[in-house]
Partner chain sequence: MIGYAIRRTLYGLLVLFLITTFVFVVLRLIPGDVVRLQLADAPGVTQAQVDALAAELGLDQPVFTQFWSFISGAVTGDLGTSFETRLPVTEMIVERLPATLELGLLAIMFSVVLGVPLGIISAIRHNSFLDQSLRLVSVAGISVPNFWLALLLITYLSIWFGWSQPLVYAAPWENLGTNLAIMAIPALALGTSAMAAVSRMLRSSMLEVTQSNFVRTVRSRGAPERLVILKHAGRNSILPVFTLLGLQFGNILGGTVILESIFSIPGMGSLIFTSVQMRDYPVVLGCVIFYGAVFIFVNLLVDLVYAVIDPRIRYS
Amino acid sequence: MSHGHIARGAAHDLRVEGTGVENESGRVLLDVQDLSVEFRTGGGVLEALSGVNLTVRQGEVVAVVGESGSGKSVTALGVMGLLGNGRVSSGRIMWDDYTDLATARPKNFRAIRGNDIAMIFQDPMTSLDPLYTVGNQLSEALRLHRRMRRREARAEAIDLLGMVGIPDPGSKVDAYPHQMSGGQRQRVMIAIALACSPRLLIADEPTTALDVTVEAQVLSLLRDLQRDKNVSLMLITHDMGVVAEMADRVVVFYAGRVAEQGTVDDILQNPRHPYTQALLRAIPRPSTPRDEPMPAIAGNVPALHEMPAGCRFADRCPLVHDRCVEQPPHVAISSEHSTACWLATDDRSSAVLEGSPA
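May I see the structure of the chain on its own, in the form predicted alone?
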């Protein structure tokens, strides 16, 4: 069964004993501070991220969740320095407490990208070059970053393909991407990302195009690699079942801002932002009658050129009130748990906020 389908009950049933990744607080590897990103378009400059804060510690799995258009992938691309026509307009992206990736020179960035931080992209067919074998594409990373000779790089590529579970790697190393299944192509992407033994792996919706059986296999592979090699994992997903299975901490994005973040138990058992609660309510449940509409969040994420000045979730929020025309501050619920909602500042609303989202 897919990890994305393990959690189909009420929110308090998502987190069960024996799931998730056990992790003690380690040193902070990635520290994103007040990050804003803007893009130049024909209609002017549009802000895609606004004041984003998040951290990833050594050996930790941080799940980044939210609807399409929330800013999850833009954050990852900002960390990787792959924003294209976008740019970091303010804030810092601190790597290992000494390098600000937001202002790093291209030469310094190239030394970090691939070696220290690697990314698994959402669609392997748009990331793998159809004109080259997977062995050539793996060897390129090894020869560029690890200075291997051609024969040595080929042998290492075969070992990497075997490590990520591709059968008969000695033969598959000479295959072209179109000759492999979707699951095998995604495993190749993981192998390329792991080629230089990075300390942080960013996985952007790594199972979106896969069927549920292959999805479970890929997630299991990522979890095992993370545990065995103590690699930090920033996992971008929309699937709360995957969050329950994989994550130590969760960062909930909405419309280019962080709505809430905390430990996986904080988010699944005690969600304090109405958007987080709505996400959990929208999980399909087997007890729902077949003739009943699927649960959904009314409305859509606002477009970049239509962002409201106050709380960006206000137009869709069932608990909206007069103060929501102002941007809410981040309120600390505990040392690990915070939310950006005016209701969290009002003790009289605690009963509403602490109620089950189910």
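Condition change, the form predicted alone to the form predicted in complex with its partner chain:
Nothing else is written out below except the one chain.
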């Protein structure tokens, strides 16, 4: 396993070298620019994303973390063009520098979906068709994109199931989704996503349903893929341990906006946004005292239809000041470690750093 460690270190150096936005360190594969998404509901139009910027470079692992309900899945679904009753209200989703996925026609999209970009969904229990065997659903992907014959596809499906660590793949290939545990279904989802060797894999909480040993297995599978085939990975997760283990860069979401983004060390060791700081404090650790309450963030995220005009974290922020309530904080898009917080641009930033966890 040590060679992996070296390879990872090298990738890290490369990326630090080029601190610009786009450069030779890896071309930008996915470039989400100022993306806003609205949902039409019975109660009117809700804006779930408001001006999100995010890039994923070739071969890079970008972790997306943040408050539940902050729009992580919606961003992913936007990239996949699977927003359902939602729509992109402004912004662009540039794929590989030439296609804007926000305005792509369904036909062009279909060629990219599954082939170039694949997605693993958050919800393993309901994301498989209950009426077909998992083998059938796997072979469907193989036959669609790799033009395999039925026989070949079945053999390949069994291989893939084995690869993601399903016991006895030869017989599980004929199992229906309801006959599998949550973790097994999640691995089937991963196998389906891998079926067509995509260039970008969007994984929405791929290991949430897995125990830590299987999680380690799946992550090492994803890492091999990223390393050997130079696949980019957009990894949505709540587990900071997974972030620390996998990510090159981290994007922190809060209430439909990006609160902070930077390298994994920037975010985990030197967080600047008060939300990120509070988030890191709330991680359960082996040393968390059991007889005290967990350090949660007081209060709740504002509802989508009553977002405040200023910083969206203002009413929960321990360091809130006048300016935060009046104006949304300004973000420098170009810098490698950017923070949507007035403290980052104002001189008070040093005060925050003292309060941040080591």
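Positions refer to the first chain, counted from 1. These numbers were taken from a predicted model, which means no experiment stands behind them. We call the rigid core the largest set of C-alpha positions that still match within 1.5 Å between the two forms.
Would you say whether Asp315 is displaced between the two forms, judging by a C-alpha shift of 2 Å or more on the superposed rigid core? No, its C-alpha moves less than 2 Å.
After the core is matched up, is the C-alpha of Asp266 off by 2 Å or more between the two forms? Asp266: C-alpha displaced by less than 2 Å between the two forms.
Does Arg223 move appreciably between the two forms, meaning a CA displacement of 2 Å or more on the superposed rigid core? Comparing the forms between the two forms, which are aligned on their rigid core, Arg223 does shift its C-alpha by 2 Å or more.
Core superposed, what is the CA shift for Pro286 between the two forms, in angstrom? Displacement of the alpha carbon, after core fit: 3.3 Å.
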